[in-house]
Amino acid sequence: MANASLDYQKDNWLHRNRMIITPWLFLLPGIIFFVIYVVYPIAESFRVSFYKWDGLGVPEYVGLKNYSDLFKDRAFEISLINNFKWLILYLLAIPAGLLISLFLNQNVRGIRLYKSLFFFPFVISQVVVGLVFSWFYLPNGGLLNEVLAVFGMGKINVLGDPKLATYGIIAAGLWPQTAYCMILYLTGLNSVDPEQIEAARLDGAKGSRMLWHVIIPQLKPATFIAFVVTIIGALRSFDLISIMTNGGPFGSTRVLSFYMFEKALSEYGFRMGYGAAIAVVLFLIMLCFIGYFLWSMYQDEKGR
């Protein structure tokens, strides 16, 4: 009888491949809302672009029209410019995010203090640091000028001048993000091994020698997350906006994100198919560093 259960469950489709159905059915929770909650709204965004929709009418078929508009629209080119230019200065984060770290990284009375300090900034809210900054860029009374003052130079206002508002916002928005790649290096220094260091050491290296070839190879994991975390955020950029600017002075702090809400959601849009396709060009934008990343990711582990 015993031999007879045991063949069944050999003969058993379930039993022969429960090592492949098993993983399988711990992801299918997560396969489920991947595909609810980000698959199924990139299909219909792409689906929306080809209409034109007031989000509550009868949707207008117009094929690639939405997509030829942008390219007249000025107001487009102002936004994609303003996005390149968060994706330049915003790496800036991670250098600076490293040499924080390794300022960090002794073991000195009160270090802890000065982590606390610098830990603080990734700990608020976007909200909360688009008004110091706001506060801090003030024409009458922000400290920025109060600072300029003391060196003898004149007011600046920064929100208010087209050519500085966009650069102002860059720079409060690189508060909280250097802080975030303080903690990715921080957690990575803990991780170096110190018989290299040692062994770098008795081969005569220090200073930027031992930081370029011993240290940075060893945080490849930190930077490769800090790299597509700061990207990704740069290109996702829309909440400081919307507190310091609103897009102004003359709309030239949009970015696309800021641009497909004005479009598609705020009172001045409603336009649903024009603002889709404001959001399938950034995806396609965000694509080609997620597509570059995981390529790289693949490269790494089909190398070890």
Given for the second form:
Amino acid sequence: MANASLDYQKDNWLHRNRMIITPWLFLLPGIIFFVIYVVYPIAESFRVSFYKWDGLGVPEYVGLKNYSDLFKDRAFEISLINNFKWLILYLLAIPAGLLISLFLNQNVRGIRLYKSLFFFPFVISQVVVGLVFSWFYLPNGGLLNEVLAVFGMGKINVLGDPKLATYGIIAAGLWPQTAYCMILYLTGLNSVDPEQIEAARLDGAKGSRMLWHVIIPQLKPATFIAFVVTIIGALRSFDLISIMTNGGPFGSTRVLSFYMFEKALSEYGFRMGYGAAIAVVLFLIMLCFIGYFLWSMYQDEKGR
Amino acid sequence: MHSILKTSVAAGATIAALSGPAFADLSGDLKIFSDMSNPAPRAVIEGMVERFGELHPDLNIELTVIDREAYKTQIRNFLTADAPDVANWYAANRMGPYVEAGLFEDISDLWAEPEIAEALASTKGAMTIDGAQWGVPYTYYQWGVYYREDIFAELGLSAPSTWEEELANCQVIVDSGRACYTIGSKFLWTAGGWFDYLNMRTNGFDFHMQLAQGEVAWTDDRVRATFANWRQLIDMGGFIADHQTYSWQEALPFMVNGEATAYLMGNFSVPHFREGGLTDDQLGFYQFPTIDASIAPAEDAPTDTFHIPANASNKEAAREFLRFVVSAENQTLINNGENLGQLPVNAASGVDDDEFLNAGFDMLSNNATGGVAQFFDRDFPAEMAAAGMEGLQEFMVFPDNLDDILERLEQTRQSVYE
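Please give the other form, namely the form predicted in complex with the partner chain, since only the form predicted alone has been shown so far.
Now the complete complex, all chains and molecules, led by this one.
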């Protein structure tokens, strides 16, 4: 009897393939949600971008017209350029975060307090950061102009000047992002191998050589994460723009995510197809980074 | 699609039922979605619901007040998915998308009733699309120039009625170290008000409406003439600096502190001036001056409205609520100084005794012979309005970019109205 039941178990298809099926079963809930909330919306965005649709009536198929319109649209061009400004300048958060974490990575009285103060901007909402910075930049009575006046410089209206406004918002965004990178590096520094530092010191390395050849290579995992979160942060810079300038003055601070929202969902928008076309372009840009991240993680896993 | 077909059949049935005596006892649920979320309007809609409920004790009224800005995007969802029986919105082109999509109920039958037809005649045009009416107004308010009477007196100026007087006044004001006008154009629409007035004074109401309908090119010489007039004020330093950074509320202190002497604004700004400490002796109002004497004056007077969604379930009660809203008695009450502080639309209702309401009522009834427009972003289709207002803001900061701006707007016009 016992043998018979064992044979039965062995013959069971489920049992025979359990090494293959189990991981899939564990993955299944994740895959279902990923398909519903990520893959399907992406496919739907691609589909909607071929239509002219106001969100209410019947969509009208227009082929690639939304895309050809995009490339004639100056507002889109400005948004795209601004996106690249964000991507490049936002990376400054990484060296700045590293610098602050090196500075804070010491044992003095009250260091926990200093660390939390530096981390503070990341804890508060982006909306508050935006408000604080827009008051800081106020042309009348803002702190920035008061400080400039001390040095005998004239007033500038950062957020009202189409040439400066984007940089003004990026500076505001760097404040919490630097704090984020700092915390990543602080945890990274905890895992730096003291023996290697000792050895390097015996070999006569110190200062910047020690930093460059011994510390930073060991911080590589932290740098990778900092890079990932900073790129993601730069590409979703929506809230600060909405709070600080609302895309203005005359559209000079828009980025793709903001322009997509304006065209598809804001008070004067509801060009769903056009908005979807912008979303697709943004997705393709993100895809470059996503591809790179996946590739480098894959390389890491393979190396182990 | 199915549900729309079904409800239009249902709607027909309701209309047939309604052709009987209108004062049948109402029962069931009445669901009202409102955007009257600021404190005073909120009290008004709550008061209206309460009084309407007393008239119809068997009716279970459910009121949902939604933040005014959030409402503008939510309306699209709830009109299609979970329609209330009554909803707020705005007149003119702003209701176009919902009318075209068949989401608002045709209520021409209400407008055919003698009381409504006569009492609301002034706004019938703004509620009409494709020869039918789609909602009823509950309030409107005038736009015009609010100015510092005391500073004008100090400088020996009087309220201008012509463009020459306006420019002469402004020169004196600028020479005294102030700006003639405060404005906060961060959210763009305030610049739309300036364009409305300048264009209606320079080219007249009919031309302005042709432009709104997309029948005239933005590069037209007549449009350029409007901008040339505007530029006179800009070049002489008539507007406060850095206005692109301020919201309209943030621009108020310039007027209250006397750094600017006037504000082209809607009547909803009056409580803010008063809260800022300006007394009625300091604050004055005048109609936007004439530019071309041969052109009849036209005014902006945005009208706020109630509608019945096409997918509503209790249209009988909804119609009765609309009748209640537009009644002379109700409109007198909700528009008085203690409530909305605006103008009633019903011709038989009384205007509260307030300096600015009286001035506005007088101006709109006697001195707006050219016509009454809604507002830049309600008369122009949404996409044109958005691009337009952005261009207007840019013009106010960099007037030299005009050619480039007009080219861009013309491009937008050609794609919007095709």
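Residue numbers count along the first chain shown, from 1. Values in this document were obtained by computation on a predicted structure and should not be read as measured data. Whichever C-alpha set is largest while still superposing within 1.5 Å between the two forms counts as the rigid core.
- Core-aligned CA deviation for residue 284 between these two forms: less than 2 Å.
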